[in-house]
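A single chain comes next, written as structure tokens; it is the form predicted on its own.
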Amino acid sequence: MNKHNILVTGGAGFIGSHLVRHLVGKYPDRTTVNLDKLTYAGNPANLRDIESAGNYVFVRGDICDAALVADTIRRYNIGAIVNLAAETHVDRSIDDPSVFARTNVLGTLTLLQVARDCWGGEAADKRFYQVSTDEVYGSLPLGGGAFSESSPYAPHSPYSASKASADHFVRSFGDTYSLPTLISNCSNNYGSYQFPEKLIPLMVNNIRLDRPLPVYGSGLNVRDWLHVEDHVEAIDLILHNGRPGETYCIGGSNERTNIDLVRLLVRTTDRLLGRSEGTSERLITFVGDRAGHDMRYAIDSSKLRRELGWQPLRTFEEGIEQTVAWYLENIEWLDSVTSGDYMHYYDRMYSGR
């Protein structure tokens, strides 16, 4: 694996561009190409830093399309796959399931068949590697438990559905072609450059600019929170010295209420806009709970500590401090990206629909 130049797909998106600029730094003496689309959440000022570095490529395109893919693969020597090229937002996938089974699921198929066509007979030392969701186990009772490698599979949205169809074709070809994958279940990541429909760059914002604080049903909804920059870690851990044919599951052990989290955000971005902490919990609103809401996320993660060494090195307040304070300082980029369409769900979310 040390001397295969790597293919992240999605990688100017909210994981993918850390992990991008990871390898780029890492492994100087190797490729990183990075295919992407560029859909709405799809930015290539998230990698500006390293545009010009002599070992990364960018290349435009959609996952779906097999030619280009194929292309891709022969042309910079391709060796490893981590895919992390999906539509990934609940509410989006509920107006519209079929984007998400078309790029989940269709461009996975895609991605999996074309390297299995390029690399032939000798792809025993390559690497396949599906970056996969927590939500695809569905929901944990608020009394404990969590899911572990080998919890059943019970999505409940069409995104979780779509990202577990695309599951379960990585292993069928690992099973049915020889295909050396791997995949990674992970929770609820957060950090800089992601793209402010989700939670915590959602309320950042919106606390900076006074605006109401939508918070679904009671609030009372639990996820386990893991900083952008441990889960990039593991993959990166998972890549080169996981188990073909395993799954490996990365979480945080950091758990908290929707309610409790948007408190803390409130405290910690008031503070560091010089306003009394608390000001801004004023603009909580509750609003109608979306359709078939998990209640709690939890994720064992003691398989990849116990086999690879993974731990996180940041601890939750740290990473959270650390992250509404870029956002506070990046207000060229929120900005830029929080216009029309990103409006649009704002305002759907906070009507309740």
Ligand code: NAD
Contents of the next structure:
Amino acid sequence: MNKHNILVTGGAGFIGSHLVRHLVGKYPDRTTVNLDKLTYAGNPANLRDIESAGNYVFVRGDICDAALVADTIRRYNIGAIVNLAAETHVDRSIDDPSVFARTNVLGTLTLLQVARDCWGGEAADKRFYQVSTDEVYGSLPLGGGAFSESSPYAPHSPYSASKASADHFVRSFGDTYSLPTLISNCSNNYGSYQFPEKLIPLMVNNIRLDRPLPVYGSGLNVRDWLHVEDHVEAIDLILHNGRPGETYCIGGSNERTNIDLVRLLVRTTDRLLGRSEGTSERLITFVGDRAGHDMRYAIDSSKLRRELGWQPLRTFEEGIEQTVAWYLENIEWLDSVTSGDYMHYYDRMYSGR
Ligand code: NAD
Ligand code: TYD
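Please supply the corresponding structure for the form predicted together with nicotinamide-adenine-dinucleotide (NAD) (the preceding block corresponds to the form predicted on its own).
Entire complex below, previous chain first.
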């Protein structure tokens, strides 16, 4: 791939902000442009430390806005697009799927069409990279197997259905128009700056505030957790060394049941807050299950390890300790993102379950 400038969409969100920080620091001679609509999940404060860097540009806007996307690609001589902009919360997708179809499907299609138009016959050294999820593969039984690049798509939630649909469009643009596309499907990420509607920051925030910890169903659902910075390093590697047209699965090989993870978060948060062991155990509350709740996700990332030499560098134990510590040291950030309509949403989503 050429040393073009890079357009990251959704760069003010959780993974996007880590990716933008990484690219801005690692490629000082290239401009990283962050196009983000700033929905409830996007927060410019996630990038405060690099916002005045000379090789960073922020554009507020919607990936469904073809004119703005075209203008951005041309103005900044963009040669690589990494699409992370999305609606990402499964519970919200159950509540209202339509915005998931709009942003995740139509937004991705808009980016593909505009990239094709702007790059024309000179697309060979350009890259369109779709950041996707393991949830497109559906659910695994407890105890057996792992998803890989050859697993059939079988999404269950409106969120995963929208991401699956976007992946199909991306692949079709590679096959039909020879657009050099890349897709990666990653397992659950954890780390700093994650919006506290997702399991880990939601639990840490509730433990510190002495609020109930809602565990869906039996708590025995399994997720494969990967530190966000290990994901970002994989994206960088795939963007620069991945083979166009290919898909890469990214995972931590680090499976945990939800209830074991919540108990670990209780122990870690209580300890870091100076509370005696077990103080917040009583907050654990089993609530009604999520509709269509996938039982287990696990990823076989041997292709990425073998072909591109990737491996996760952070152990789960260290990563969780640092992550909990980060949220507790950044209470101002937690309070700011949970103000506004967050509590209204939270009460509606979680209290009546
Ligand atoms: P997030 O919800 O934290 O951030 C999404 C960002 O996209 C926000 O900044 C938001 O403002 C922006 N956005 C939403 N709609 C937009 C639109 N129409 N136009 C422009 N910007 C828009 O999400 P995340 O957890 O950082 O996930 C980023 C990407 O990675 C998503 O595509 C998601 O499907 C994928 N992914 C996430 C995980 C995970 O565990 N979080 C795992 C695998 C893949
Ligand atoms: P989540 O962070 O929403 O990620 P995903 O659904 O994309 O895997 O949820 C992770 C797991 O935790 C999932 O099995 C649902 C469960 N969960 C709870 O038990 N309680 C909660 O309050 C939340 C948000 C999630």
